[in-house]
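For reference, the chain that follows is the form predicted alone, supplied as structure tokens.
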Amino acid sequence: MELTGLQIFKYLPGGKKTENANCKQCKQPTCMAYALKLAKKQVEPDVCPYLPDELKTLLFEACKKQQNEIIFGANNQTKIGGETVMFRHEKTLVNKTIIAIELNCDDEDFDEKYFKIKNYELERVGEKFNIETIYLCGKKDIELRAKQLTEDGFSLIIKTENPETIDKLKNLNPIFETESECPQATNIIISSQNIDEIIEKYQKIHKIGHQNFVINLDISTKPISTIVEELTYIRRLAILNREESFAHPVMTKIPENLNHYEVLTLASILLCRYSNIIVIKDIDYATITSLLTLRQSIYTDPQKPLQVEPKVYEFNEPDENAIIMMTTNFALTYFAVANEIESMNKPTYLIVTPSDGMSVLTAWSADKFTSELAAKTLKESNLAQKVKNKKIIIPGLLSHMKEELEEELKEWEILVGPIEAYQLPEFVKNNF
């Protein structure tokens, strides 16, 4: 746990009110000033000659990495680990969980599976997602396959027991899963069903000189309750106790012989508690789409709302008879409305107000969507000169603002739209 300035101060001469209090030998005016800067890592501990051993020990523990970050892929494009909190509301989560698809070089349908992986793409709330990482196993042409996948932009996790293969592919900067001792490999997986065995393997491999580890917890024979308990235990040891043996990202493989619903259920649990890499044997578009949607929700920074650029968006080649709508720049609201507008296939202008990424009611309650702001945004858009239609559809949740907006926008007719975006097509059909 990070030490606060006040916690540090209690150990210093100034906090204990003993001799040498506020001696200024640290070049700070007081012990409190030094403690505050030390907590922010703006000064070094050794500049204070009276730092007690007990505080030195606490500072050493506080400086330990909680979970190492591993960057892999030929272009260093993929990051895992680096987490510092148990839950995202405490601060934020750093690197999203990787959904890796297994490809076996010995499978006859290798190319067919690879085609599906390569061509998968999802766009949601303004973000595009695809499969970034492949778990490559088997023996047939594995070196050739690995180079092909890397050229196509994939990061790799490679399972092999052949030291020569590891030596030839190490320049691709993959993560290697192997039981052989390979000091030339940069990123190594430690595999075990047993948490105590992880410590033993870590200590053994660490002596060889490896620094970057991934813990592969074998969950193939365990009930879900045990899986969650063990993964949570490992994360607590890393984040709260700063145990060196567990300060590494965790990988889990979905067991074979599960149907799509079981795979989705288990993978969703692993995504929430606390797998950094989830390996899935087969690609099913519905399963992957569901997992990436869940992942996007979990790894959205709660301190930075999803938002789009506030401006006037044009749909279906708007002309002087175009419909005009207005909403906030909260991304979920925007894309829900935009999807319905596109499906209507009617020329439309959508005015998106600058609302700090807040939803409609939140923006109104925080004075981020006011009649004055709406009027200003409309005037800056110059839509009055572009359209004959003088009707504006506002969100149904803002029906109480109708009179205010009509007062500000005297030449415009304010129409209170539906509450839900999916009701827009029917509303437009009945009013235009």
Second form
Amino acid sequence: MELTGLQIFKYLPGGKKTENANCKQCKQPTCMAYALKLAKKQVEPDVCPYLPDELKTLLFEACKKQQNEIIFGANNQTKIGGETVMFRHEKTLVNKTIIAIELNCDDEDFDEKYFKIKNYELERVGEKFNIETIYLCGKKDIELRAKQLTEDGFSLIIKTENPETIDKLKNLNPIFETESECPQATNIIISSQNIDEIIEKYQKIHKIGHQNFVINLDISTKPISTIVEELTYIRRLAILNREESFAHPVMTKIPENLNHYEVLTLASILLCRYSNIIVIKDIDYATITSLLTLRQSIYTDPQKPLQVEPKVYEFNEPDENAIIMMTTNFALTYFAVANEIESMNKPTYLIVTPSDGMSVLTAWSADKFTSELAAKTLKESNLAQKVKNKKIIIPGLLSHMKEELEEELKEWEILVGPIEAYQLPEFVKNNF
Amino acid sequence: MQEKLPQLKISEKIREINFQGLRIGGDASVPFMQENDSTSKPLLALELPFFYEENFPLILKKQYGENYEITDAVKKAESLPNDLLSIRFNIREDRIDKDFAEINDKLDEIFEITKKPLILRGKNNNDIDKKLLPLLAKRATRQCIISFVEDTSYEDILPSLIENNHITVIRTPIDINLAKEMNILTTDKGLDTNKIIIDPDMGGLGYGLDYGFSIIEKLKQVGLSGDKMLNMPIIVFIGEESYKAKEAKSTQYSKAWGEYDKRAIMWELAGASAVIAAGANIVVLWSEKSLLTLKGVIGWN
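Can I have the other form now, the form predicted together with the partner chain, not the form predicted alone?
Below is the whole assembly, all chains and molecules, this chain first.
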């Protein structure tokens, strides 16, 4: 926790009202002024001769990183770690959990699998889904392949025991999983069976001069309760206790003997409960899509709903016979509606109101979707001059606003649309 | 190291409801943590529709087979590993009277067939539920969980639930203050605080799951810190929410989205796993495959 000026002030002679209060040896007019500047790190702690040891410890603790951020990869860089809270409602989570797929150089189907990884791409609610990171192991042509993968834009976690390979690939800025010696500047994995082993290994490797670590917690033979328990304790030791040994991102590998459904279930829990990297052996598109959708949800900023720009969106080249619809600018609402309109293949204008990213009913109850606002948005859109049919479809959830809207928009006919977006095609079929 | 592990300080456990041999709630920490002697485990329910509907997602049509019949489905569920059985009385709006009659006919048989602890669910339509839920409350031959009442329906529904000693699910839309308000209003009407389960009315995967996820985490924090009007167990109807999603319904997605049959199950599984990780005490599923998978994974305990 950062210390506030007031918290610091309480430890100073001025705050304790003791001897040497406001002595000005720190060149500040009062202890309070010094405390405020110290909180903002504009002055040094050692210029005050009366700073108690207790406060020194607190200040030292406060400037320790909770969880280090690791940036790896060369062509495309991937960031992990840097988290500051235990729960997403406290403060937005910093870096998304990385889903890494394992590729073994000694596998016969290496190329086939790599092709599948490379070809995975889709877009959901404005976010591009793809695989960013590959966990590369095995021996055959590993150096050549690592370079190719990097060139293709992947960041890498490389498992190797060959010091030459490490030396040749260190420029790709990967994370190395190895028991062999590594140059000090590289990102290196601490593999451990349990919490105690992390401390032991960290202290050993840290002494040699390494700085950038990722903890690899073995979960292979553990029940889910033990797995979540260990991950939770590691995160607490990092975030709440600021224990140096644990101030690193955590990687877990999904065990091999699971089917795709079990992989997804375990990975979903790991994603919600503190794993910064999840390594999956298989590339199964349904698993990855479900998992990345979950990640999209968990890593949205809880203070800022996903929203789209409020404006008139055009679909399928609208002309004077186009259909007109209206909804709010909550991203999920917009994309649900937009998806349907696209699939209907009918020229359509979609008016999106400036409703602070709220969904239809929320916006209505918060006065962010009123008949005045709807009228204003429609007027600004100039659609009245562009279309012949003066009909506008409003969300089914706002059926009670029909009369109010008719009052406000006298030249328009108000059609109450369906409640769910997926019912739109049928509604349009029956009404146009 | 054991002695240095940072422990969660709590003032009070989440209320524990002893229901038909199950312990619902009683959490003394966040999920899966055993500190503070927490023994709470998430419970899984399988939910069956009373009536077959033509617009069910393909994956569920496959699961239900041809000629769906609720009594057969209940029989089948007896051999599945679900902790609870939930029946959704999905009365169809164009044939309300007929459907009511059919429910009346088959209700006794259903209570007879199943030995599982039961959740009885309304239509999610106030007008129908005001008639339906009191009927179910009266006809049930044992204590059930009845879902749900909300601010616009509790006054009509609650008296029969209290009178017949059932557990009440109270639904409030993802808002901690509204949840508290409804808990106070219903207990003022005579509902026992130990017979309330909170339904945070959350969205499924990809459709607002994040809000629900955080509301569950917050409810647990506030409950564990001693708020006696918010420390009730939580239920999530993740099946219903998951199968509203286009991703779980439509076969019209490109290859990258994965095979439909798998994705449609995984859509529910990912959502269910997340709410279990957040702290839901009962998770109500629609897919048997998700039930079996989850039972396997969280049963590694």
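Note that the coordinates shown come from a computational prediction; the quantities given were computed from them, not determined experimentally. Throughout, rigid core stands for the largest set of C-alpha atoms superposing within 1.5 Å between the two forms. Residue numbers count along the first chain shown, from 1.
Asker: My question is whether W412 is one of the residues whose C-alpha shifts by 2 Å or more between the two forms, given a fit on the rigid core.
Answerer: The answer is no; the displacement is under 2 Å.
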